[in-house]
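The data below hold one chain only, encoded as structure tokens and taken in the form predicted on its own.
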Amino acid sequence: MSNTFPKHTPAEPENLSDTTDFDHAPVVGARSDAFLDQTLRPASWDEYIGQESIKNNLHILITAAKERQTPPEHILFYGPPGLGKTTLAHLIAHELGGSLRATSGPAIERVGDLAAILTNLQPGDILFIDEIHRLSRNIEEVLYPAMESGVLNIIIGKGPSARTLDLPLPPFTMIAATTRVADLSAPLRSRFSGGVFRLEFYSEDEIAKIVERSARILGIETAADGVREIARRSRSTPRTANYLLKRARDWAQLKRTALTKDAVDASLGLLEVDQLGLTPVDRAILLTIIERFHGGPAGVSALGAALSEEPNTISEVHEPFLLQLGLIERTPRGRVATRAAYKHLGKKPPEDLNERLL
């Protein structure tokens, strides 16, 4: 589609060595694509599976903006990592026919960095800022008039001789993504007038469709039960599903077999990813609560000390998935393992478990 905006010029693991000769294993030719993950990224709305409500709202926003021949208003996506925020930004840019200029919050360290990015935009471009919650407040202040009025305010000089230079910016759309929307200031959130959208976790059926599509792109021979097993262990996240698929592909390639459930069980057994998608650290957290803290409650700092892990790593990386599966509960006194956790680990729950969960 042509751009509507005028352009300026510029299971158990097996012993692989029993059947595979690594010294004479076939060498895979170099891929034409630069990065495999980018190859697996959906290139059209039809290929993007899930997030139906967000896609419907974006369709209305983009279609109306194209009819008016104006850029859509600024958009914010938030949610856990790996759910497709960056992919949505690429699809919007493709739909509008503009270029996607991507950066991240930590990369914009000075006001001059932001000024350089904004002044190099072309009409109709999409500015994508990932992890926008990590922008400094000084840079946010410069971003407000750029988003609201299309003007870049630059202060030249210091003291009484200082003056403000207003540079007009070309019409553009800013798309931002964050995993921590609460860390954004209220003034910045309010300027995303195109919509603030929360990406949800995917269902097992949606993940299975994503795995099937990725397998076709990678040229992997799959069985339905193998695809379903990867989907079951993917933590409801497409990025994790593609990671598990690629690792299972490696195992199946060396074993000269299709990607069946047995192959997935064996390959993911090497990664120690169990039937629920729990990693060794996830299971260690549950076992520590059950065995060392007698089922809980246990504070996150105490868990971090017992596991030699940073408390933030436990609370931000591992705990959300354990809560999602109902394996732990947060109480005013700390984390408590649920009956589901005891059952998954083959442990007997204490008789007063219901009282601890209160």
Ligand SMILES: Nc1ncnc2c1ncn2[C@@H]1O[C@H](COP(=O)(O)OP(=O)(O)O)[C@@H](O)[C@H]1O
The other form holds:
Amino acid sequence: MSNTFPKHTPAEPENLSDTTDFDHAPVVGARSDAFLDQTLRPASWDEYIGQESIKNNLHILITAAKERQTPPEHILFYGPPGLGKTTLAHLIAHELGGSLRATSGPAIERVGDLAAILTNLQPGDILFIDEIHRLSRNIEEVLYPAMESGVLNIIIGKGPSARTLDLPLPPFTMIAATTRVADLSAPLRSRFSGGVFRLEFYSEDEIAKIVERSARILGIETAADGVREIARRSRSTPRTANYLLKRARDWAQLKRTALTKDAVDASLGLLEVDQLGLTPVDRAILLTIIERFHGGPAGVSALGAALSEEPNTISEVHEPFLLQLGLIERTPRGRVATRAAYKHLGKKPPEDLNERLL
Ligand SMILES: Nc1ncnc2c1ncn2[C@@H]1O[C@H](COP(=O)(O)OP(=O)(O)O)[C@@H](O)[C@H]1O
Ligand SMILES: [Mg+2]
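Okay, that is the form predicted on its own; can I get the form predicted in complex with the named molecule now?
What follows is the entire complex, opening with the chain shown before.
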């Protein structure tokens, strides 16, 4: 697929200005480092590693729309932070030759904010709304007709003299991203007729490629086994991998040593990122389920309270990765620690573990 997309030059600086990455939990590297994200953000499809199925589908959507000389239909990306949602929005805008107008759910407080954004769009612009799950319902209702039929309905005046005004909008594509797709209302989700795409965690090989590219861009010399070790501990997440690369580089520089596996082991050990890539918070979640909740099931809000963490942070940032590793399972009554979690923490599983997992 990478060969079928025409090559293009990196985005203009103004297209890269990105105020839409929000701070996530203090989990290693999930906290968005806006500068690092921008420096390392792939500027062409060739550089965007992995997510092959999404790239193939986008290629068809975009190529067909280009042939018809219409903007592609609206697109939604969802998945944990740092997997490349914002990057895809930039790549699509670039591919279409339009500008990316970036905003976010929490930034659109009033209907007037949305009206201002929509009426300022130029033909062919891409509207990117990050954290779309945080849009309020009354704003969603103004968004529906704008997405569906390209009109902005605004109500002028109050009471009996109120009237609606239908403003036609220039043709545009909306791209939205969210870490919480379940929070989107069904009507909103159904408006993304171009596609709703879930980003997948990356394989170790894919992350290794990303780390190698980042090292080249940042001018960091790496040993192959050092790259491997970073990839192994990266939570299968490009943003985390880039963050760990920088931290390991700092350590190796101060120790006057090469960025080998030993250097990565030592530096990530200091960050308390373990062999599986778990952070202290990940381990605390497992330990709390195992000790406080006797293995579970434990609800997310109960876990949040026990750990003094935001329940949203647990479910958006930590839980997807723990599920991916098979360290926890979701049951209708809450989260249960699996045998692998006991093993990882060196604990003895309870006799009735299998029943808890039902
Ligand atoms: N597929 C990918 N290939 C290479 N680098 C990637 C990829 N996806 C993400 N990245 C890197 O991770 C950073 C974070 O990605 P981003 O698109 O901001 O994630 P999200 O919006 O899902 O939180 C990017 O700046 C980029 O450096
Ligand atoms: Mg993002």
